[in-house]
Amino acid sequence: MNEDDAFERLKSLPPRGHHAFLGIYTVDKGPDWAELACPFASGFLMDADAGLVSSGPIISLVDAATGAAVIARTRQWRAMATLDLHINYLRPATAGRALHARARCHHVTRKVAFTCCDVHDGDPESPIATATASFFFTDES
């Protein structure tokens, strides 16, 4: 592992806080993208009888994956805040299946990074949601 590479450092950090609670982990990465996953938990169901997964874990996973994609592209640790996060739900997530979010950072300015993300629950060809997010760098760089 290259300790100077911000994304390599991110991957080696133990999950903390909300991400640890949800069990979010890194699946794969590229020069401008990251794929994170979240194992299914029965607490994700908003209607157990119907097997409907609530939006909360999906939103959290998208936020984490898109933020990781920014670090993958910039290879820098920069303080940033989610400026905008928009999700289009295409179908319900299937109860019992892990959620996967593959995000790509497609544009970076001095103060804002722009990302897009696809979410699926086992079949990337059958997404459950698509998303866009932007992040505001709060540091002085």
Given for the second form:
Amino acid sequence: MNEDDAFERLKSLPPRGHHAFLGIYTVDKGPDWAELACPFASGFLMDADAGLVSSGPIISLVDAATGAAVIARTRQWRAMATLDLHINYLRPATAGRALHARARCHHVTRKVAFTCCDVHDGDPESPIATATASFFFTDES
Amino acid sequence: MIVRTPYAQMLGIRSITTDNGGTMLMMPAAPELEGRSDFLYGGAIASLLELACLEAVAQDRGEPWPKPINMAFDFLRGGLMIDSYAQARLVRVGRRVVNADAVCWQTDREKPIAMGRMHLLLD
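Please give the other form, namely the form predicted together with the partner chain, since only the form predicted alone has been shown so far.
Everything in the complex follows now, all chains and molecules, and the chain you saw is the first one.
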């Protein structure tokens, strides 16, 4: 493992903050994409009786996966902030199943990175949500 | 209402009645809501905005949750590790679709840290 590589460094960091709280972990990655997941928790429910999963954990996972995709593509450890995020909910997530988000960073300019993301709960052929997000590099470069 | 849901409880979100009888949500700062060092995680802010929209619809209609169709978030400022507030407004309530927007702020309501627009499907 190359410790100098920004993405490997990201993966090897001990979980903290909201990532640790939701149990977010890295599943796989490529030159411009990253797949992150988090196991189901009973706290994810919107309605305990109906077993309806809240969309909040899905948004948080998308935020994490799209940010990781930017690092996967740029291979740089740059300070950045989420500018905007748009999510379409295709169908309800199934209670009890881990959430997976596979994000791709498809374009990077000097100051902005553009990403898209598909979310599923076990079957990539049956997505639960799609999203786009853009990030702004807050450092001077 | 919304604060009784497991996910709102997981984030520690509380409901506050405003002077004009409306409802706003408060999310207390906590280490488990942190993203990059010293800043709130964007996904947690987004979740607060979405719950505010759902709360506004629930208050208006008093029936089970409508289905989220989509939501767009704009992040305007980094969220500090202090308490956050969100309040939503129903822009249009149709027969089948509700359009809502919400704003999230910390110390000054005139300086929001994030905004969201949401479509919800009524059954």
